[in-house]
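Shown next as structure tokens: one chain only, the form predicted alone.
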Amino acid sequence: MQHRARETCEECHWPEKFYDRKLVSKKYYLSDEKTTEWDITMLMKIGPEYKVLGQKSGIHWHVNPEVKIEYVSADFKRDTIALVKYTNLKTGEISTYRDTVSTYTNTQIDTLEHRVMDCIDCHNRPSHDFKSPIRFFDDAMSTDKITRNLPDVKMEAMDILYNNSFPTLDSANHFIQSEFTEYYQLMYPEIFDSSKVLIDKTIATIQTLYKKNVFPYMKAQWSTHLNYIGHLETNGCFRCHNDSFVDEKGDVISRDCDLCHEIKKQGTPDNLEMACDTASLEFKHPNNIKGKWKKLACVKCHKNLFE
């Protein structure tokens, strides 16, 4: 199993070749009462800044073809790394990082799985990506197929979706029917008489995205089957990148944001900031965390949703 990346994806995804810097854009919004909007650019650093120096940098520097990453995982889903070893395949020069937080013993290390590391433990999610409901419910409201002319349409929706299970489609379905009609007709009367339509229409539309995204029978959804690619919903990066791999001359496998992005815009539609060429934001969270990002995963707070 350890070759599968190789003997699959890379008959047509070969690691040679070179992917420019990308800029993305995402729009997302708040759960407060206007579900206000917060869109952000940035430009992904999938390669180096010049194309001819090939994959000497970038995100996927960790494929480079002159250069093998192994890691040992502590757990079948591969969510924790015990240690990550570096090895220059031109020069041979090798940098062991071990995990400065974890108590693995090199005995314990031993028994553990060792893996050469290759597309699929970023890609993990090729196909079968089940979107969590902030994820279904950002891409509806950008492509319009859910309203933002409803009050607290995310922060209900969040609420429903995130605090509760169901066995069944069906049983889903019907929660969430009842309890947005239940929560307008309390909250808001009079958009309930005036906007029936269109809360009706929200609903079909989350009771449709829920049901392309989550499985009850077969007990799949966004929490059983994670997606590592990037860093808000899961460890992701952070599994190794988290200031936490020291090798044997100090050397740290960092955490720093400017590695893989760079923000060239933040911020809501009336007021965003954008840097200037080739300056870049610092981020900045839409809502007051007074820092905290800086020191914590993503994952540390957004896990919660999950719970």
Ligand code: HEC
The other form holds:
Amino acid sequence: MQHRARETCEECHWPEKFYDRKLVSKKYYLSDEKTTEWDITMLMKIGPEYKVLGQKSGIHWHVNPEVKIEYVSADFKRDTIALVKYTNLKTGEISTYRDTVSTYTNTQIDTLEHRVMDCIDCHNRPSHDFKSPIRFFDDAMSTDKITRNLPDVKMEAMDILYNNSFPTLDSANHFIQSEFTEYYQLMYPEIFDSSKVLIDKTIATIQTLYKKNVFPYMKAQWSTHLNYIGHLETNGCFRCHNDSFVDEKGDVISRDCDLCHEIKKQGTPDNLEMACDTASLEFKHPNNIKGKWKKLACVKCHKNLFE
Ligand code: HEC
Ligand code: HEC
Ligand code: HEC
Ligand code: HEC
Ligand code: HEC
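The form predicted alone done, now the form predicted in complex with ligand HEC:
After this comes the whole thing, all chains and molecules, with the earlier chain placed first.
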């Protein structure tokens, strides 16, 4: 029964079809006065370096026909994982990884949901991704749908969208309109007078983006329908890859930053750090958080950046 999802995907994407490593470039914006741009280019290791190796390594290794990953989740959203089991179907060898930080007894584990990992454990939003305000804002700004010529534009938009919840789309629209207008009227009266058209256009764009991604009536949005690809706004890959799952032999499910991707470029557009050829860069956090990302899960801060 459980294999239905995988079979469905495989009608069109069969696992033997190899997906190459992919270079992904994205622009991010800080919510400071200038809405500072920060660019990151990463090589996603979807498959191994050499195509002939198929799914021998890399991200799609989990769905290699010789690999079976099972897991036990501690909550119905599968956001917290209690146990991971890897069976090498060729040799029959089994590794059982237990969480050494939050420990679960065997009796507890027996009562929880057991699953075989398949495509939708990572691609859990393949058709409808509810983007968070940070994401839809960044995507819109990087395609020039939102202007960079208003000071504080992201800061103010994030303040409105994260610190309020709206029962209906109408109430959201009204609030976005009035708060945004008031902010510029008060804080930047000259800009308010000279750039009324720009401000109204920005309001309209934010309202449209909100409507596409947040569904108050259905209670559906980024924070209810978590997306498990990545590890920034949800724990995603770090649900298992967090260095605290350890098997019988002492091996951990690693969160080494080069395991899944290599950072090739990062920085502001006028000060971009670039890796040469096969090298990768050590991650630099876009603003100074004193290296806290090395120990803390990204989601610890990123789940509530603006609250
Ligand atoms: C009816 C055929 C079909 C089925 C079934 C299907 N897909 Fe797709 N999928 C496509 C097509 C067509 C594309 C776009 C072409 C491409 O990029 O290969 C695509 C693209 C994708 C992409 C890439 C999107 C991107 O941003 O580049 C992912 C990931 C994906 N599908 C995952 C899945 C998963 C997971 C399932 C099962 C839950 C699934 N698909 C089921 C046809 C299908
Ligand atoms: C349910 C637990 C679980 C989740 C969730 C998970 N992984 Fe893994 N992953 C594993 C286990 C177990 C291994 C094998 C660990 C080992 O051998 O060191 C592994 C290994 C890997 C490897 C190394 C494969 C190789 O040998 O080259 C990559 C790359 C990887 N995972 C990427 C990801 C990415 C990307 C995500 C999120 C989209 C993810 N994983 C989510 C359990 C998980
Ligand atoms: C361990 C997590 C994980 C599992 C399991 C997984 N994928 Fe992926 N897949 C990824 C990640 C991560 C990417 C890279 C997407 C990105 O970050 O842009 C990816 C990329 C893809 C792409 C896009 C490739 C491209 O070149 O754009 C397709 C299609 C896809 N996966 C289909 C599948 C199908 C079908 C399955 C099940 C047979 C599957 N994936 C299982 C994590 C996973
Ligand atoms: C187990 C796999 C895995 C590990 C380990 C991992 N990442 Fe990622 N990371 C991903 C995936 C998958 C994405 C892409 C998400 C997407 O396609 O939106 C990603 C995205 C990112 C991004 C872009 C932010 C975003 O979501 O748009 C940054 C920056 C990043 N990772 C940094 C790191 C750092 C720093 C580490 C080490 C502490 C790390 N990663 C470890 C899988 C991993
Ligand atoms: C101690 C808290 C903290 C931790 C831990 C943390 N971040 Fe951040 N991050 C921030 C803050 C604060 C910002 C600035 C937000 C803004 O200005 O809009 C930020 C911004 C970012 C941005 C750019 C903003 C955007 O649009 O998304 C990226 C990318 C990012 N962080 C990646 C990561 C990654 C990857 C990790 C984990 C490896 C991580 N961060 C861990 C606090 C944190």
